[in-house]
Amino acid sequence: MRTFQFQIPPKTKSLLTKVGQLADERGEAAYAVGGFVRDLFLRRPGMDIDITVEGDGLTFAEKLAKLTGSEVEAFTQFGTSIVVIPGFGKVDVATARTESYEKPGALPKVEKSGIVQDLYRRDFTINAMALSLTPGYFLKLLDPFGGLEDLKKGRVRALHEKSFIDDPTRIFRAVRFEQRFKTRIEEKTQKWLLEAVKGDYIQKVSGERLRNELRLIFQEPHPERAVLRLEELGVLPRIHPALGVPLEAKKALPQIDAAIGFFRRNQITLEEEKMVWFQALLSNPSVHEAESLSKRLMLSRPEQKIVTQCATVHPAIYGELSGEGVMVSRMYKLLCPLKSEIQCFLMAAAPTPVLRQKLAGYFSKIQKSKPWIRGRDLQAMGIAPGFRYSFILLEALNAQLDGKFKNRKETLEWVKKTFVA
């Protein structure tokens, strides 16, 4: 094993100490593991650690715990843990194991092994080095596979053959490697993704799994990268025939980023910012067809609803909205029903430039427009609650949208001249 020098920062380089001699004092071996090792080599440490302890990690967990003054959270099924160090993070504890299959995309079943074998569980090589922390070995590395190399020559190399149909949310952990670290996936390892593909072994993942690894997808720095990547393998259509990268949407890509910096500086709320880039993998789906796949991955209500809308407006409001002398109040009629994350795509996907900077106009404008009259107002002039207070303060609002008043006066008048006897 070779020993290197990190920068480490000081306090988890302490905390890695700390691991090793608790380990020692307990006769086990402790190792730092996965892609806290890889981040380190590539000089972007993190705060999350994974240990992985040759032994009993469960309570080996608890002894940290008490030691550092934490909090424990134990997964038996997994024999892993998490600690929750006060002032640092999250670091996860696992026994070293062993994992099989019972079946293509199923949860896996462990047995306690050595730090080799659990090694080899891994996805991938540059996911599968580990560091040793026991004293007079600390940071010793651990290689077995090859990683570091393949983190040097770029690229994603995975164990064995049968990686990507044992675990098949593991192709889309490889396309979120290549984009981010900047490399490619290694020639065989592809042959393999592909025909985990073709196989249709993404159909035996569930679907909260898959909407899991989307939404890490969509919080990449570059989402656009991978979801391109998707297309290009044929992952999509295999999750669910209603996705896809059409022609419009490989437009809309790259304005994505810009749209979603658009709605944060103007403070307009995005509950569901992922699904922003979501829309950009629909395939122009049916009303049926986006109740089938919002259910096919176990989608929240407020993401079914944007899928269901995307379904219904696309891309006919573009005809609405750029035609000539479209006045703000008709903007507001089409865009207004519809969700900001829908509003936001709307804008990253419009088809000319020109359209694009006139619903930012719209949305600045809306944003900082607040209606001049309220329904105190009807009632203070006189006129009963009813029906007609949402039709008065509509109009009102449309012609204040519209420029036709300048100031809440010039409202005021209007509705008595034209609403109280």
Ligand code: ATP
The other form holds:
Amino acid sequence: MRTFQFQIPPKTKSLLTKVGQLADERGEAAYAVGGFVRDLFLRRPGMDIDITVEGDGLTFAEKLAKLTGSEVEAFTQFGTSIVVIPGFGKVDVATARTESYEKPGALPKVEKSGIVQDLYRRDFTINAMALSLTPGYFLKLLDPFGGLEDLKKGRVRALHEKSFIDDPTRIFRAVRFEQRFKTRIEEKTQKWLLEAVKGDYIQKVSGERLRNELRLIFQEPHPERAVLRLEELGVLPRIHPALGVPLEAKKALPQIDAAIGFFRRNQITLEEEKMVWFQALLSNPSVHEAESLSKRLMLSRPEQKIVTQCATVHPAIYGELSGEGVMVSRMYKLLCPLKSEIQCFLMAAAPTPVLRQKLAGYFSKIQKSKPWIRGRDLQAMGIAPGFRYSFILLEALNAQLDGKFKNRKETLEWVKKTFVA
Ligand code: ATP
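Moving from the form predicted alone to the form predicted in complex with this ligand:
Following is the full complex, with the preceding chain placed first.
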């Protein structure tokens, strides 16, 4: 076991010391494991700590919560707990365990074990290192599968040949880590990964888990790289035939981040920001395919709405929007019915920089312009409430957007002249 000089924030070090001492007093051994250890070597220590206990993780978590004055939430069927430590963060505590998979893609059967077997059940060698917290062995590295070497060489390496078959969500994790750390999926691992892709094992994973993996990819700093890699590895159509990255979407990928940033700066709400990215995966689906995809991925209602509406947007929209002298009111008519996530993707995927600029100008103008007149103005003029209201207000707004009226006064005069006898 080797010891390393890590740059660990004092608060974290003191907590790890406490964890090690508590385990020792209980006749158990505790280890920091997984992403926390990996990130220490990468000099980007995270705030979330994963602890594995050789012993009884559930009771250990309760004692740790008591010792630190924290709340604890236990998941007894998995032998895991979350301790939320005030002023610090989240500590996941688990009992060391082995896992066996009865069916590919299903959740595993778990049994108590020692730390090495616990590390062996993990996804990649870089995530299968542990730091002992036992006093006397504090921060000594346990690295039975060569994770540190792989981390140094920039390799994402699975622990065994059946890894992606046991749990195909690791396909997405491999791509995510590869792109995040600018590493490479190791050759044999890629072969195993491709075998699982071609063997259609992704089909066995629940929609909820797949949706979660895609969400995690969209939360990475550069989702575009992972999206292209998933496409290259042939993963997307194995999730659903309506997925793939068409050429136009490939061109849009480098612009998506900037388009989201533009919407944020202009305070245009994107309730489902990740769905802007998701549209890059849509391979021009029909409405029927969009619905079946939504079902497969168990998308939420707002997400479903975006995917279905996206399928109704005709590619000819760009022709219409870029036409010479197209009025703002016309752009409004075409774009206003679309969800803001679709508007944002349309801007990112605009076929020319000129059109992208034009759309940017339109969105910031629309965002800033409030209608000069409202229903209550019509009421004040004695116009009887009814369906005419929406017609008059839309006409007034169109004229305002196209610059036909200069101000509220001119608009009110026009309404009076046109609609009040
Ligand atoms: P991130 O930085 O994205 O949170 P992480 O490595 O901390 O990455 P988690 O999803 O929090 O990832 O998982 C914690 C640890 O649990 C991983 O480092 C890995 O050892 C293990 N793990 C997570 N998911 C799997 C999986 N599908 N198969 C095997 N091991 C897994």
